[in-house]
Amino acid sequence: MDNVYAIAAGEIAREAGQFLKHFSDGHRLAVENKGCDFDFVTNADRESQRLIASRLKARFPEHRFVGEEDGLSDAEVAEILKSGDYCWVCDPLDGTVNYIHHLGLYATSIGLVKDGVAVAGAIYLPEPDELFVAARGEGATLNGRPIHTTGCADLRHAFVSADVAAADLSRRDENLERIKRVGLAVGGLRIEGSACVCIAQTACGRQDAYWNLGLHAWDVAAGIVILEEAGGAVANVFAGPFGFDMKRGFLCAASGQLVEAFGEVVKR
């Protein structure tokens, strides 16, 4: 892949991910609550974002940057992403709870958005050393090799994943009811705790779909272009085409037919 933005995203995502993997070797992991009792941030999250921001600003000083730890609202981020400027959107550590508990399901994610459209991105999974990279119109790769979704269109045969929005207790019952319905409609269901990991695994054919009602732009900016370039589809769960305002949930799947079928079950 020759796209300069995708190459940069991949190199920096890998560097940040390797930093996270070895952070606890010489640093004490400091865990704080971020906004509520079930939304956590660590010093590793913050240090990773500082690394990513510095590398991107050095390479692309004219571009804007938004990271999860900036504390911006979804509405503020959506306005920035519609501004017409190139804007890098990063999640410096997706799967923080997994990371805190030494589970390998975590990732770094760096996406580039222009005029509200994700145009390039990378997701790096440090523990298995897997780098997913894509650029709009140029395909998607895993460690340099082309990837494709399964193309699954039958919900009954689909192997899917979901997450409960831990930070929003008012919606937990609602989410769990939906998970029950989904679990009865699909071939298999897992809850993995990292949107970036799940979207990447959908893109490379390890699973067929993923949904979450509590995501933010930094969770999906890279994953959208990776998933779509691998042949998959994304949608706003309750209102059709995806938008970065993130108001109505996120769903991605191996095919457009599966997005539609899966969405019908989730939004009941």
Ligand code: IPD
Second form
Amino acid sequence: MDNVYAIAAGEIAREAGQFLKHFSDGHRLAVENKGCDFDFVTNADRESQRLIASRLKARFPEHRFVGEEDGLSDAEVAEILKSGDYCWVCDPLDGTVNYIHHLGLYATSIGLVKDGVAVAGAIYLPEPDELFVAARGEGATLNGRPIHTTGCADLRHAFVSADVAAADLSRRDENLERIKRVGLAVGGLRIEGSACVCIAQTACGRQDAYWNLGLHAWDVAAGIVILEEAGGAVANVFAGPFGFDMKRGFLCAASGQLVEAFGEVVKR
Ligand code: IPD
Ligand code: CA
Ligand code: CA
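Output the form predicted in complex with ligand IPD next; the form predicted alone has already been displayed.
Following is the full complex, with the preceding chain placed first.
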């Protein structure tokens, strides 16, 4: 891959991920509640965002930047992403709850969006040292090798993952109902606690689909281009067109047919 944006995203995602992996060598992890029942942020999230923002600003001073810890609303982010400006959208630590519990499923994610389209991005998983990179029209790679989705089209045989939307207790019921419905229709279901990890796993064929009603642009910007370049499809949870306003959630799958089959079950 010789796309300058994808290469930069990959290098910076890896640097921030390694920083997170070794954070406890030099710092004590400080956990804060963000206001919702189970929504946490740590000093590691904040430091990682500082690192990513400063590296991107140094390389691409003319580009805009949105990070999760800036605290912008979905509507504000969607407005910025519609503009013709290049905008980097980053999640400095996806899977914060896993990270706090020393569970290795967490990632850094850096995507580049222009005119509402994700054009390049990288997701890095520090524990297995896996770097997923893609640029629009140039394919997707894992540690430098091309990756492809399974192409699975059959819901009955699909191995999928979801999230419980744990942050907001009032929405757990609704989500667990949906998880039960989809869980009964598919081949296998996992709940892993990191949207970026799940999207990357779908892109490289380790699973067939992932959905979540409570995501934000920074959770998916890099994942969308990686997944689509690997042959997968993205939609809202009800299989309608995906939008960065995030109003109807995020669904990705190994094929367009699988996205449609999902919509049928979720809408029921
Ligand atoms: C969260 C994770 C989690 C998902 C949440 C996200 P964070 O991101 O991706 O799996 O269920 O909706 O907010 O807070 O760890 O960056
Ligand atoms: Ca996230
Ligand atoms: Ca995060």
